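Single chain ahead, by itself, as structure tokens, in the form predicted alone.
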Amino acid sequence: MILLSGGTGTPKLLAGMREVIPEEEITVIVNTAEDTIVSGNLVCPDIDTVMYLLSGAIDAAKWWGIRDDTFVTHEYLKEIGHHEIMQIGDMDRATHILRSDLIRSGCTLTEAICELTHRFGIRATVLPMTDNEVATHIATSDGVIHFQEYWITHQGEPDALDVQIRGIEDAKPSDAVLAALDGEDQVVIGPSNPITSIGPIIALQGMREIMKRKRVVAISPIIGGAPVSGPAGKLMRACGYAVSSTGVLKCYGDILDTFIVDQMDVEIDEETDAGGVRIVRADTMMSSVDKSKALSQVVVDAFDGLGGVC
């Protein structure tokens, strides 16, 4: 089974997948295009939280950086005069410098984050949905500025015009990925961001493509007109989508087969929003391993539903 994954949701969602299905069976295709340089080093927050979660090292409390973490050296580099945009651990940043050293020395993002996986003891498989450089950034009244310089440094409070995936026009799927694709009929569509999380996968070059031969079924990050976590409202909004479940919906458009509301989400109607695809209600608030594992079910169930491919 592939996900395509952010960095918040689809892990919680992994969580539990990993206990219905051997983690050796599991592909996860990462947005990168919010992948930064901090004090000289690569940071891909939404890969690190999936590698994180399944080397069971993940800050569960926050769902980003390491358990126990320290920063030291965040707090010193504070006191000397350096300004760093994110928090990092120095675990958390032991993993940035191996991952940069390991491409200064010429491996791609792909490798890098292969031999990483396996330094971590990961069985499942862990792929950078792209080996070039894409980069989201958000417009607002008083400039255009990267993804986290919005969403960490103002806390996503500035109103939200558009949204700009740069380098997304040039950018492919990696041979890894398209080998992944290849091999793999069932893909799911995690509860993450669907703008600046899985928007960027699957506005690669060929993906929408791809997905429309594959069994696809994608599970709702809005519950009752709002997003479980993180700015989607906003950035759905800026993009010209209704913040619901049906703008969701609408915003995938043609490459889902079966999409997985909330049981209280009643605002999306299957006569009338769903355009032919298999509305399926579950419980899809995860606060617990134990209802990510439920949810997981679920989708494998959907998936027992679609039959062959179309």
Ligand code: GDP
Given for the second form:
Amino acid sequence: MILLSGGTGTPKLLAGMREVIPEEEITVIVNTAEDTIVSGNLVCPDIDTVMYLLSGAIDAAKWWGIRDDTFVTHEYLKEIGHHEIMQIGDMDRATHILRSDLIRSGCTLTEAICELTHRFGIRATVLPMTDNEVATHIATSDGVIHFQEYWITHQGEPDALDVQIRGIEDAKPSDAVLAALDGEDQVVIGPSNPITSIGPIIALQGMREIMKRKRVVAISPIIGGAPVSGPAGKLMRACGYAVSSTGVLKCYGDILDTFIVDQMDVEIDEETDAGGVRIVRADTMMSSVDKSKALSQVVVDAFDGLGGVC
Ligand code: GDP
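Show the form predicted in complex with the named molecule, please, because up to now only the form predicted alone has appeared in this conversation.
What follows is the whole complex; the chain from before opens it.
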């Protein structure tokens, strides 16, 4: 099974999915459009959360970083006048240093992540969506800023007018992503931000066409007309979508076979809104691993209900 992932909602799903199917059978294709350089090292927020979840190191209270990490380097840098845009834990920084060193010595991002996952003892396959550079920028009334500046420095406060994924027109899925998709028929679009996490993955060259040939089950990240966390609401609105499961369905359009929405989301009507996509209702609020496991079972059952691809 392949999962398309950002850095919060889909990792939460993964926590249960790896108890429902063998971890070796899971490939996660992860968004890289939020990556950024901090103090000389490449930070990949979404990939790192996926890796830390799978290695058991995740700080599940925050859904980023390593549990019980310290911030000595970050704080000392501040003391000597070097401000970092994001709080970086000492152990987390070790990941960034190792990844960046591998890249500086000639590895692609895909190769560097392969090496890191081996060192972390991860049995699933974690693939950056691309080895090309892509970067999400948010247009606000005060100008265009990098996603991390919008979300961390400005806490998602400014009104978002538009979302630009720079470099996406020329970005291709990596060879490893294409090979993984070639050998797998079941693709899950996890409950991640449809604009800034899943949007860049399905906007890669040829990706939508590939997805149309697969059995695709998506889970809505919107519950009761609002995201569980993060800026999905504002950014969906900025891109002209309603902040609802119907809006998420419109983002994905014709690549879905089944769309899992929360049982609270009664507004979505299979007859009028779904355009042939099967709607499945479930409890999608993953407030515990048990709830994530139950939702993962709904996903697996949804594939069983889809039959094979001709
Ligand atoms: P990011 O990269 O940190 O922005 O994380 P993602 O894009 O992977 O996930 C953010 C999305 O996850 C938000 O739109 C949330 O609404 C969604 N999300 C977080 N927790 C849950 C949950 O328990 N259930 C559902 N359905 N969505 C969730």
